[in-house]
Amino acid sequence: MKYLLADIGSTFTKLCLADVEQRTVLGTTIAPTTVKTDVNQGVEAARQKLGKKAEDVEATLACSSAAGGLRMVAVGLIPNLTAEAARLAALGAGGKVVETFSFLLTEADLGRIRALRPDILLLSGGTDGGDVKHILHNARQIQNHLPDVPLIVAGNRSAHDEIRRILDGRREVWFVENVMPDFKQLRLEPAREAIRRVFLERIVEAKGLTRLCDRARILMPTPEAVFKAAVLLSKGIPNSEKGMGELLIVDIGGATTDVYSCAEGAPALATVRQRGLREPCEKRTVEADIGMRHTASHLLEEPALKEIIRENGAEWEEMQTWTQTLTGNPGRLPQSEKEQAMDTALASAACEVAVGRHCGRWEEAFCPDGRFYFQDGKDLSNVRRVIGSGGPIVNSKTPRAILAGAKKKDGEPALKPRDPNYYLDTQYLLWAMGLLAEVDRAAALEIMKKNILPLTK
């Protein structure tokens, strides 16, 4: 039984043909995404490269991050509590959170949200039975000033009845369980499922993907597919097949760099205390300003890139020219050893910065009993498996050099892996296996284990 798996990305459209009975990949292809005309053209161009192997498939399953992905704004009460919970829910569902707002929405906030033009607005605030003032105020502001933005309400359930009255007549609004029903207790899945539903019902049409639905089942945003694959690979299938255990995945793309971790990340020492919201075991972050093509110029501002260029004796002016070339022509691939070296430098910097932002940090403090530390976020120091995915890593001649950016450096504040082993998603399959897991989890897990291999050099 064969499945054709498709990812319509911002820059390239990728296809993977998988045989679930043989637990193998029959072929993969790639073609430029044709989002400005008709995405089906890019899909068909990629399918033609598979030839007759792509005939007689059971079904075509698809994910997409085309045209910038799923742009989301999260609104909550306390920055590091309900607002952070809303942000985590959106990221886990495959959204690109362009900004998060806390407390009472102001006129300036509303103007900023209009300028951001989000695909979905996620409204949270207050634990169940707790504060209702803030979420009711924000619901009124949203209703009066942002009437056309699809809205998901995932806050204090005690306020839901009043919010329904406030939003009476609004066309696109969904109510789900609170993302933080009790203090520091997360319940993210209902909000994530609602985001996925909105993606299927509305965003597919808005992104010009409607015709693709005639030939494929659009299941989810691409980052959610990778997220599902990461969780399956880490945890395995209970009472059936073991997973790899705790891991970190770095997925570098043309527009963003996504980082996924499946690890508890709790304080490892008695002198360290968790501060703020304890993050979930399965976490995704997306760095919308760090990509290898559309946002390559932003990397020029990162000290990590400047250090990498200095260490390799490259010319800064050449890197500036290269990033300008990439920004103006996202489909451009390196055509010489020098261009390949500059692409590797960009990828190394993207990895270092994105993983640093994903991991938690310690802050030193003192009390009468002596020195201790506050931990914000997750401590990933003991994670031993770092997996590279995304075209810039998979197609690189030196993927290990890129992934080295995920390792903690002396004096670095981020709680990054101290002594990781590096692995490569050799055929760039994580997104595809997240799709395949929707119909056959065992096949998806076995194929991943066959194709995610250790890097020895």
Given for the second form:
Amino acid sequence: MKYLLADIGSTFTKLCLADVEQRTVLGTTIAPTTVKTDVNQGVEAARQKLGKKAEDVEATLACSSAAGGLRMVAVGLIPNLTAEAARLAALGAGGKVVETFSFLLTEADLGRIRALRPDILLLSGGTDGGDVKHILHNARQIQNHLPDVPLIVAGNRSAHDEIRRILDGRREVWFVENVMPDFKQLRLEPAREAIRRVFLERIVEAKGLTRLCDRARILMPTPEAVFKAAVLLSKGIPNSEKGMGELLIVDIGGATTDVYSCAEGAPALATVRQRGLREPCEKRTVEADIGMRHTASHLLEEPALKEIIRENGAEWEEMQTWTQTLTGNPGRLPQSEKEQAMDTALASAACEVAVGRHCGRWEEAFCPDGRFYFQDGKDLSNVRRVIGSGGPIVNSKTPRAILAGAKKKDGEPALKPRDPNYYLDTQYLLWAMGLLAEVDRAAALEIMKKNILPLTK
Amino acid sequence: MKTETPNDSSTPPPTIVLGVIGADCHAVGNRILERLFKDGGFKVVNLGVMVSQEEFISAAIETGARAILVSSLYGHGEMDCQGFREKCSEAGLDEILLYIGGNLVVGKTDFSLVREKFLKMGFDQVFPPGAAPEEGIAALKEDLARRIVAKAGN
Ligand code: B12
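Now that you have shown the form predicted on its own, what about the form predicted in complex with its partner chain?
The complete assembly is shown below, putting the previous chain first.
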């Protein structure tokens, strides 16, 4: 039985043809898409390249990056509690969190949110039975100033009745369980599910992707597909097929860089105490300012890039020129060995910065019987598997040099992997396996295991 | 963190935030307090040991807590609690009750002086070393009842 898997909505339409009985990938192709062309043309062009193999497929399953990603704004009460929980839920659903707000929303905040034009606003605040004052105020502000933004309410359950009254008459609003029902207790799945539903019902339609629907089933945002693949690869299938264990995935793109971790990351020493939220085992972050093309110039401000350039003996001025070229012409590929080297330097800096932001940190403190540390976020120092995915890494001649950015350097504060082994998503199919897993988990897992291979040099 | 709630009445139980302040890691008393206050009819959000003022306050805001119960065992309580009440007010926790107990200062100082000092710092109740948790429970029930009466009177 064959499935055609499609990633639509970004600069390239990607197709992957998988055979679930043989547990193999029969082919992958890409075709350029523009915002203006019909997505079907992209899919058709890519399908042509697959030839006869792509006939009589069981179904076409698609994920979509919905033209620029699913823009989300998260609102909560305390920055490192419900606001962070809302942010994590949005990221986990494949959203791009453009900004997070806490406490009482001011009129300036509302103006800012309007300017950000989010696809979805996620409103949380208070544990169940906890604070209602803030979320009620924020619901009123949102109703008065942002009447048309699709809104998901996932806050204090005790406030939901009153919020329903406040939001009376609002067309696009959904109520789900609290992202933090009890203090520091996360429940992200219901909010994630709601985000996905809204994405499918509303956003896909608004962005003109429905025409594809008679031919393909659009199941989820692309980052969520990668996330699902990551979790399956890490955990495996209980009682039948083992997973790879704790891992970290880096997916560098033209505009953004995604990092996924499947690892507990709890404090490993008795002298370290977790502060703030205990982050979920399965975590995704996306760096909206870190990428290889549209956002390449931002990397110039990162000390990581300076350091890499210094080590490689390249010229800073040349790098400046190169990033300028890329920002003006995101389709540009390196043409000389020198440009190739600069692209590698950019990618390893992107990896270093994005993984650094994903990992937790320690802060030293003193007490009567010695030194101890507060840990914010997850400690990923003992994660041994770092997997590279995404075009810039998969197509690079030196993927290992790029992924080395994920390894902790001396003096770096982030709790990055100390001694990782590197792997490559050789055919760039994590996203596709996230889709395939919806119909056949065992096949998706086996195909990933066959194609995600250790990088020896 | 479990926060079971006793189901002895139709109104939800009042939430309290509990923890050991500062760099203090004495954990035994904290566990006992958690158990006994739960049994006494409160919803307990226990932050454990080595808790900063900010963590107490953030937890109290999110959970809509009625009281913060601070323990300090290692003798640096006075330093750790500087400005606690002011910070609560600043964060909008105007009505929150602040209790403290444990070994609040180093060595044996006349407790009435210690109590005086902590009352001045804005704590509503100050308990002497080795105070029975039951004392705290009784005082809290009384203080909360008084608040409700005061509100109804307004
Ligand atoms: C066990 C212990 C330790 C263990 C702690 C293990 C752990 N993780 O729990 C270790 C070895 C780590 C330790 C370390 C230290 N300890 Co020590 N420790 C003790 C000891 C022997 C018992 C504490 C205990 O568990 N008591 C039993 C519990 C049930 O009682 P409790 O903690 O007092 O709590 C009850 C009441 O106080 C009350 N209560 C407490 N808070 C509140 C709040 C409210 C609102 C209410 C109503 C009631 C209430 O209810 C609780 C439950 O019944 C005491 C001496 C003692 N006998 O008390 C010293 C003692 C507390 N430690 C002391 C000291 C100085 C230290 C150290 C600084 C250095 C040292 N000398 O070892 C370090 C500090 C480390 C740190 N960063 O916190 C001193 C404190 C001196 C002071 N305040 O004047 C004590 C009193 C010993 C002494 N006499 O010198 N300690």
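Residue numbers count along the first chain shown, from 1. What you see is a predicted model, and the numbers here were worked out from it, not measured in a lab. Here, rigid core means the biggest group of C-alpha atoms that superpose within 1.5 Å across both forms.
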| item | value |
| --- | --- |
| Core-aligned C-alpha movement of Ser240 between the two forms, 2 Å or more | no |
| Cα shift between the two forms at Gln320, which is computed once both forms share a superposed rigid core (Å) | 2.5 |
